[in-house]
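Here's a solo chain for you in structure tokens, the form predicted in complex with a further copy of the same chain.
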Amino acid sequence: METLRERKKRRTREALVRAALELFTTQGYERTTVDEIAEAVDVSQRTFFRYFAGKEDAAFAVQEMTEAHFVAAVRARPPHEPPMEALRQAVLEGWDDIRETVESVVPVELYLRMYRMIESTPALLAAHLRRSAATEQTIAGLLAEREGVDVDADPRPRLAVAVFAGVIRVTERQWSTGDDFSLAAIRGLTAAYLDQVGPALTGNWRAA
């Protein structure tokens, strides 16, 4: 069972997260310093520094457990299933699954909120593709697996999930300067574009 010192610790840290998104989506990340957080959690800056590595960490601790879970979708699926069959059913069953998650620690319109943030952010939206660059890479193995291939000795997997990552991207863009913001019509979005792929790389574009 959890210890009184543990809940603190958990309180602290999820308080300084709640803190620091609300902050960063109504001020601008840059414009928030590691000092306001700290201050309107009641800790002292150093404190802040123990539990992130930084202010870009705090930006991103709820991402972070929706990645955790994309890549756990991803090891689930059934093993007869293609990989590209894989990777879609993983990231479209895997929303409402990311939803109760992310809803543990902050509201889910908060979490959206910060979604744009990043994506209208330089230094926010270099770290998630840094991130994500991480991410892909695990999935590369988990296919490679799957698949029973060799990660550095066949290109398949890691150009598999590229481009499967280009087209999340290009639909996460998209979804976040749009005026939609339920998780319909993200998944409304995945699914197309995921079927644009094909069209998108053969011939040209005029004879349709």
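In place of the form predicted in complex with a further copy of the same chain, output the structure of the form predicted alone.
Only one chain is given; partner chains and other molecules are left out.
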């Protein structure tokens, strides 16, 4: 059971995340300072750094939660599922469950605004790609374990993850530049683009 001290620390961290995301999405990531985030929660800069190494960590705090949820979902998929189907089901179920995952910390609408902002902020996009590469390594290892292969000797786990990650990047880019920024829209694009992987890779694009 969570102690009073642990609850207080969790609530302070969550308040800092909410304040950071609100400031980032209203006035810009680069223009927001750590002092402003701390002041919004009525804590000191020193307190902020007890929870986060810097602005970047605060910016990606909720996304780290969703990525951890995805990794857990992949790990929990039935062993009989082919690797790409396991990834597909895990990510779609992740979008279905995201309200429960995210709203314990911030409103989903704020999370989606921040998600969209990452695409248009070079420093955040670079950090997002770097962090995603680390998650992809983890997922490749999970697939290798599921399938009973050596991730370093068999290229298939990394190839599967590379294809999957490419689809997610296309989805993120298309969603962030579209007109519908809803949760349903990004979930729908994810499903549609994953369904096109097979035909795109093996089909005849010029067929009538």
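Numbering follows the first chain given and starts at 1. Values in this document were obtained by computation on a predicted structure and should not be read as measured data. Throughout, rigid core stands for the largest set of C-alpha atoms superposing within 1.5 Å between the two forms.
When two forms of a protein are overlaid on their rigid core, residues whose CA moves 2 Å or more are considered shifted, and A15 is not one of them between these two forms.
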